[in-house]
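In structure tokens, one chain follows: the form predicted alone.
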Amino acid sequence: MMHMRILYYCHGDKDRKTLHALQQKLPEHHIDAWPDCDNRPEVEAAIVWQPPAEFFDDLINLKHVLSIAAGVDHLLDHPGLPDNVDLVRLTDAGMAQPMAEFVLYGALHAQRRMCELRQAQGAKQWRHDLTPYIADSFRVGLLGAGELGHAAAKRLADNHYPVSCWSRSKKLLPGIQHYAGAAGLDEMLPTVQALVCLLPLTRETHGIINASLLSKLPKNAFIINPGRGDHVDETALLEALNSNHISGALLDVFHEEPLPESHPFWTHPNVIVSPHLAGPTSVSHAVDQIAESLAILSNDGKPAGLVNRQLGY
């Protein structure tokens, strides 16, 4: 592989864990840590995750960006990021399996009733009467059908919960009820129990759930949200909530992050807060995985995460 100047940006790397890892993993490659860079006009290549809105500025000879996530909204959305330069995003890269078990946590939580049972504890009332939905007829859907949706999928379904799933495309997914399109959509929210969002954020899925989409699922319907927070509208899951057509919701993503301390939802009795915790990204998985995009890009080839900017992902 040649030689290629490489320039760095993580937003929490405090520590520069990452930094570290990536330097030790490509020794070939010079690697710089924004803002310190002595010559910008050599640089090749970018590995960020929310960099500052004047990292790109002086990048004349960029050619490829990749990010320390499978996102790429905040890439999507930088002012500075040059139009002609491959985005590459991770697949996986340990993500899989946590969020999965994350997912699976929610649907338990609502299948066992546990917001009522939570109440019933806080009254001191002994509400035998709350016995939990059978598994097997509990049906949750899934907004999403790329690899953290498959692998939620599997999870769920190995526990014995039908699963349906929604993309905007048709897709193959052995023993998942599968919906597609608009129309699709409308014909799965009224049969789910629990409904999990894992899209990507694109301008077509920002504010995704809204009152609308709400307000076709059936009451005491459960909300599941580690994908993005502007997939969600907040006011209207707050009033859905507060009219008792949802029953509860795990949300692991929020508008703004860290959440306020003003928030309602830090003290409404049927949420659940995480702290942007549902998948955290493997450091030794991301490396791997960037340094074999950057090997497959250095050949002219299209890695596996190579981002299409029309869809957004």
Ligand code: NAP
The other form holds:
Amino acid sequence: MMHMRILYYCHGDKDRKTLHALQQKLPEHHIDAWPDCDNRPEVEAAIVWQPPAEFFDDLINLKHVLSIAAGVDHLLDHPGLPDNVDLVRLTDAGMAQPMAEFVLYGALHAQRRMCELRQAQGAKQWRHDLTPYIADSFRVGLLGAGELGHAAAKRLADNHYPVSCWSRSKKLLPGIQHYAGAAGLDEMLPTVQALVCLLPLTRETHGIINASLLSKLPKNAFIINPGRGDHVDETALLEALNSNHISGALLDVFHEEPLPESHPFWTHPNVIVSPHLAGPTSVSHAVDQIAESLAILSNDGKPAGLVNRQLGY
Ligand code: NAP
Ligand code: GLV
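Could you output the structure for the form predicted together with this ligand, given that the previous block was the form predicted alone?
Full complex below, order starting with the chain above.
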């Protein structure tokens, strides 16, 4: 492969584990860690997670931007991202399995009525009446049936939950009830006891879990959100929790991260807060996939995670 100059920034990579793994995997390329780069006009590729505001300044020959994440909202929202670059995201890269576990945990939590049992324990009440719902008739619905949504759906189905999925395009998923489009969403919502969000954050999906959507779910439905915080109208969710329309929520992502100390989610009895760890990036998988994508891009090919910038994912 031709030598390339690459600029790297990964928010949170304090010990530079990902940087060192990339340098080891791609010895033929020169990788600088932002802001240290003595020749920015020579940079052809960027490998990033949540780059700072000035990251793209003077990168006049930038061709490829590779996200060290499945989501690219952190890039599409970036005012400095040039229009003409290829944008590539991670596809699965070791995230699908832990993500499926997170979703399964949420389904089990809701189906076994753990919110109510925790409250009963707080009051030292022996609530023998809180029998679990039957898994076989506890339907879980997923918004998003992509790399992660599909893997989570399969894991739920393997654990005897009836599963429904909603996505933009129509799909045939064995054993899973599938819906598409606005009418499909309205049809699915009243049938699910737990709702999972595994959508990308785009113009169309921003704030999708709002008061209107929540009102279409049956009473006592449970929310599982490992997508993005901005999929949820947090005020509407709190209102639905406080009025007992929604029984509880397992949330991994938030409008503001880290979740501010004063946020009511921290202390809400029926909310479980997880610090954006539902599908942690596996450094070795991510580095392998980034190396493969770079090789394909430098041969003018289209890697698996090439983003459609019109659609935003
Ligand atoms: P993906 O493969 O691109 O799948 C996205 C799914 O959403 C697809 O099924 C797509 O429909 C559907 N979709 C997109 N826009 C839609 C719309 N307007 N209406 C209906 N469906 C729509 O993405 P992924 O790899 O599964 O990742 C999903 C998201 O998970 C990421 O974008 C990221 O935000 C989040 N994530 C979170 C963590 C974490 O740790 N919390 C980790 C990784 C990822 P089509 O199939 O029809 O295209
Ligand atoms: C993490 O949130 C990701 O998008 O990979």
